[in-house]
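One chain comes next, on its own, written out as structure tokens in the form predicted on its own.
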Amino acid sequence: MIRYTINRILWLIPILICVSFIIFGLLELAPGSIIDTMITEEMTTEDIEILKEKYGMDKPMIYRYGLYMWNLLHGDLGTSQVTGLPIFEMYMSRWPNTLMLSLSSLVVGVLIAIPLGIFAAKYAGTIWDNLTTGFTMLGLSMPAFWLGLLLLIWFAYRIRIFPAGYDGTWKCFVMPVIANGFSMSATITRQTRSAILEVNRKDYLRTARAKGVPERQVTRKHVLANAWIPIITQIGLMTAMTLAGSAVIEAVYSWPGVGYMLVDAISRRDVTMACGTVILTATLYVLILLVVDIIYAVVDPRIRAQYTSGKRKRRTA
């Protein structure tokens, strides 16, 4: 399991260059560049090339990449162009706001999503069944920035219930919870009833119910037991999407969070915060599903077995 775990963070160096190559790529292919937001008026020639030095845009993009590389390799993720302050603590800042979101979005999703989905499997091809795959349908083809916007429509200018945007109270935080985990239960309700329903094949589950066994602790601790491997997996990568940051949400909230950051940066074309931010949301994303796998390994005793059995052959060889 050790090296298991040792591999997957080794993969983390390509998958970094990738990115930042590829975010920096497009900035560059992007029209318009940090200089363009200073140029004013009054600037002649002179002073216009004297920002191009001194931000690097006289450089070649290959040159100013390896450059950014150089640094981050030290340990050094940069400033922001725009404001000058450090990138690593402009995303720390923002992350407990992004973190905030996406656990209560998360948390509301799957209380919706677990019961709905047990519910579907044990109704299924009924009237109920049809409703509930009816409401995963409208989650999974709308998207969450028209929910969002509809939701700011309705409750913050026409009702107004809510606040329009982030304010500190816990009003601002019940329109983007639902918007995002509207979204999020309607994938881990589809996931969790194809789950249940290819677990309710098994032999063994009839033999329990042959054997008198209450259906309601079949269905705790038998096919819920056996059929979290998917569950999992998709709460896992629902979980790594939203704390890598909901960009779209935090954007139509105005939300302080690390998506509205990234967006920021990116039509400030603030190049040196864009790739740090993606860097540090890269990393993030890339840990939580090494966390979802060592999960599996605590969950499922095969999959832990198999760890097992993998050590045994080594001493033995």
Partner chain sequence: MKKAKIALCIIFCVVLVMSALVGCGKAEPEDTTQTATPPPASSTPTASPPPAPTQPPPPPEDVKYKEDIVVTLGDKVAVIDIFNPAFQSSQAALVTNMIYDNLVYCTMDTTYEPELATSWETDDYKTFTFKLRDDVKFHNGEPFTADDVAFTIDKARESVGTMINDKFSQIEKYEIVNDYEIILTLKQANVDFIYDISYPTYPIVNREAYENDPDKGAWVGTGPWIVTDFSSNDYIKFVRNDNYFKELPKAKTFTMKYVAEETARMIMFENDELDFTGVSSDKVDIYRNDDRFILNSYVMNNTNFVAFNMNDPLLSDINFRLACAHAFNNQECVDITLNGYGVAAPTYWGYRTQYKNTDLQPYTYDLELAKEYLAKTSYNGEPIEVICAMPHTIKNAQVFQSQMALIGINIEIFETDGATLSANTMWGNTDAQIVVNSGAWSGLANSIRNYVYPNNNANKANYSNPEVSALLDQASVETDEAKREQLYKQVQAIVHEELPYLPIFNMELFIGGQAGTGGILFFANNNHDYSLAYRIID
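Positions refer to the first chain, counted from 1. Take the two forms, superpose them, and find the largest set of C-alpha atoms that agree within 1.5 Å; that set is the rigid core. This structure is a prediction, so every number in the text was calculated from the model and none was measured. Compared with the form predicted in complex with its partner chain:
After superposition on the rigid core, displacement of the C-alpha of G165 between these two forms amounts to 2 Å or more.
Once both forms are fitted on their rigid core, the CA atom of V252 lies 2 Å or more apart between these two forms. Shown in the overlay between these two forms, fitted on the rigid core, is a CA shift at W154 of 2 Å or greater.
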Given for the second form:
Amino acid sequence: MIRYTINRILWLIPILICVSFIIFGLLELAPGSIIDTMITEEMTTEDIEILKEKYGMDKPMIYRYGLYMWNLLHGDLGTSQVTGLPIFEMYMSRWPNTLMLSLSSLVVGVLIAIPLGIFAAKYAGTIWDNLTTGFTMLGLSMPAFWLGLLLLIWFAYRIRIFPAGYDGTWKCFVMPVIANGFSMSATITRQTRSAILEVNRKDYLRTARAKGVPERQVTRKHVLANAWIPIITQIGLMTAMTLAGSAVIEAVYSWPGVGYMLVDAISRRDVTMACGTVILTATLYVLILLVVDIIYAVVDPRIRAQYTSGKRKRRTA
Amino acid sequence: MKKAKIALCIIFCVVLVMSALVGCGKAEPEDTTQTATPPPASSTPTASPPPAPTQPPPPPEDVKYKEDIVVTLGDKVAVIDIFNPAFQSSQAALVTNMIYDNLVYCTMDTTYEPELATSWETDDYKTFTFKLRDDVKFHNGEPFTADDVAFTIDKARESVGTMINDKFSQIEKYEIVNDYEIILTLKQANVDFIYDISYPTYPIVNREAYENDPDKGAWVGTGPWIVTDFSSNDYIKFVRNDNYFKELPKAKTFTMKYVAEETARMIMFENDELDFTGVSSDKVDIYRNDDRFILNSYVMNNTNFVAFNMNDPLLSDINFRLACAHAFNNQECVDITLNGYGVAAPTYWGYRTQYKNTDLQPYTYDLELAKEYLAKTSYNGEPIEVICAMPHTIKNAQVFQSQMALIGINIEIFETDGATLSANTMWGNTDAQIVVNSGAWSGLANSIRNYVYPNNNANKANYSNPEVSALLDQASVETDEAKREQLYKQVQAIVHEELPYLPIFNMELFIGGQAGTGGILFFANNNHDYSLAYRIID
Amino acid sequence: MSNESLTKSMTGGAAETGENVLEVKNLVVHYVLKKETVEAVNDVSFTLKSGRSLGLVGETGAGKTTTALAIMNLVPNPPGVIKSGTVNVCGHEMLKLKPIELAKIRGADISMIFQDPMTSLNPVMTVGNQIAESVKLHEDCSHSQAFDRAVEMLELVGIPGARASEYPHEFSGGMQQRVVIAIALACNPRVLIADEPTTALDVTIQAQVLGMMSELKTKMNTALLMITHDLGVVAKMCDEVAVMYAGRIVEKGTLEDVFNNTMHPYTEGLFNSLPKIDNRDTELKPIPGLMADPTKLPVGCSFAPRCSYATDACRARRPEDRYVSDTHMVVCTAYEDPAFHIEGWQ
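Counterpart to the form predicted on its own, namely the form predicted in complex with its partner chain:
After this comes the whole thing, all chains and molecules, with the earlier chain placed first.
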């Protein structure tokens, strides 16, 4: 198990190298560079040349990339070419906001989704199930920013309960959490429902009932215990996605999170910033997925056995 | 039952397809027909442009003022540091007006008042002697002295690639006579030097602050507000500098923040979460007659233009440009893009820029004449690419496209973002054939240099005329004002005839405030001074 | 509950031999689908005494599993509907009880084991816990006591007790089936229904498992309802035999009755279709035709279309139960003619 975990963490290195290369390459290929966002009307071409030199734009991309990677491998994410501030600090100063928003949305989403999914699975094929499916369809097809804007108009404008902007109190949490949580809950509900329906077909439920397990215990210990795996996968993925920050929700609610950082970095062609943000996000994804896989091992002994490959028991007749 | 289900399915599919098609319709520009549609009934276009903003009346005494003022910025502010090229943006002056001061203060009417300097003298516009105030302290407690002026000049000269570097590089040397007197000598005479050093984004900063505090030293100035908190790209928080040597603001704390989403911003404004915010022309009518709000407006100096790439074989033919000029109806641009809130520009010159040549005749709208000129060119119906980046320039491009189509010119619009536009329209390296953009103009006539002098980034037309360049060089050292005026008017005439640029309009901009607000100094070049903004609450 | 009394109940100090522990009367079960109704079980009746074993034989689709599920009242509903009949297990009317009460009886008085051991066990619970779960449900004891009992049961079925904390995927098919049996017998039920318990296992394992079941049956005095399509298994394990076809028991009697004194044409056909070990050259004799379609059962005898002895009377009306001795029953209209007899299987 430890070996497995270490193995996965070691995979971070090639992943990050790939990711940084791709982002770096894409931004370099995009027309325009960071200089273009800084030049003003009165500048002459000489000024622009000087700026180019200052930011290393006169050297080939490989040189800049090499320099960046060299720093990266020393654990230095570098500084933003725009602000001059260290990227890690900039990211970390905004990350708690994204974290709070994400975790709250996740909690809300899961609290809605799992009971709803169980409910839909229980009444599968009936009108309740169809209503739930309609609800999840709504959640899946509504773009988050649209719902975000709608909530803004209803609750900040028509009925003034919540503030339209970020003011640091608990009130400004409500709308973005609902907007975010609603779309998350849609996917998780569907996943829960199908996972439970899948397990409901299994024979071991019949065995359990045949030995006299009451229905509630069947649901708890036999159905849910086996249905967790696909549900956990989904929740894990959603956690990773939401922790990466949602640029759209943050724009709508002026939330000072990390999602917008990446968008901003790209429009300013701030390559180090963009790379840095993506690298941090990728690391987050990898770690979260690792945690999800470890949870699998806790929940499902068959997977646990796969991980501890050195200790496989021989099956005896 | 089965048939009913099939029927229902078909109906749903039809509804879906129809609703998808409805969405398609909105993408096209609103008006592509020949007949100039009258502007929408609800708007009252400014028949005569609004008067120039005047100095606002002094705020009344004996009333209660709101202690905290909140305004929104038009764009993100990433850093606060006058020497960092990343600071250069449309919002920079708003921030510097709050925190710093210059030696000389340039008023809204382009007259000069003492600020950090008590007086200045020059005989030849080459050597300037400044006497400085002796009672000013920076926000960190350090006294303001000639040494800080020297530091600012030195640091500016180091910061290559920035505007402040350009402006201060013209200073060949300085001599510190004593703590409160300094003599600057320029490399060559420049009649507009006082304007340059009075520009709000080239203020005086403190040596000790920069040297001792690398993180926040750049935020230290002598101005009426002190930065307490700055979150890059989000907000800046200020607290009043109670030791300020000029007029003290009525408010005690100030917040400038950036709200990305316009809907959210307008809701915040209506909910009274903001005291001031910019209002776009399509929203003006909502607030115009609402007593809860005050709408401040002014016409911007900046002129939107259509630039023809003079290096392009087709466009360098004057007949083509004349054809476009006669087919272009810029009032229609005002009506469509700005809802009527703007002035169709007769000339390319800045709206309130000095020495405007009002004798020049704008090109008449005459489609037949335009077609005649077009026939003289080698144009064969091939598509011509127009590049643009900002929302209103994109709309202008679309109007231009529809109008040129009337005489048979096929325009293709390439919409992109700021950085790409910049990269594609570098002097001498322009791929684009036509650029629709906005040109910044100060109150000074020498702004024209940006657009007609070779090697300038703003010269999107790749225009280069040695005669014009010579005239401009002459004007920058001409000390006699009447003669200077003549020179600039001559330049305007030549450029008008050669038509590298088609003027479009000057936008009327609106800053909305809650009832009881006031105190903003509006500058036609958008470098507003918010430092004395107040709000009366009763 | 002390360990002593646990052990005591294990060694069958409960039922007296001879008492009726399972009575099924006129059981009718249909599966109601949208377009058709599957008449799975049509008027099945039999009784089982404690300590005895009954083999329920028939081809796939005869309705054996449905009967077994109906006895436990586990027929999936929808689409299964128990139309009529009664099932009495140790005095309890299974079809009339509420789920809570049923849960108390299942596992305690009557248990069932299923065909495919690989899917019958919960993959995320240890085998020990799965056995202990049953014990805890029916007997008032602590978890560790229940687990101890689980270990004992494993030993009883021939699995080392130390493996109680392992998971089902760590066992082979045969061992999994043993675990299933251990679960079923953990609370010493009076009746055990075994639905094709060895069909999924290979022959050598089959012999082991059957042998073990036989032993346990004797030791614990459990009544066994053995459902199978394999006549050899019946011969080895059962005292009585019931042959099912198209949802009806067409012949029922002691092993002797049915094997040596076969009366129903279908039973004859079954025996005839077995390959003969001492006469390998002869051709196999399958029963002609296909199994009756349970959605479209004919008016008269369901076997008539395939029966070489069928008469018009057979096709015209539903045959009745006919007792030819105390123990031997046959359902065949042809026997109205006292002279009629099948040829018998060779």
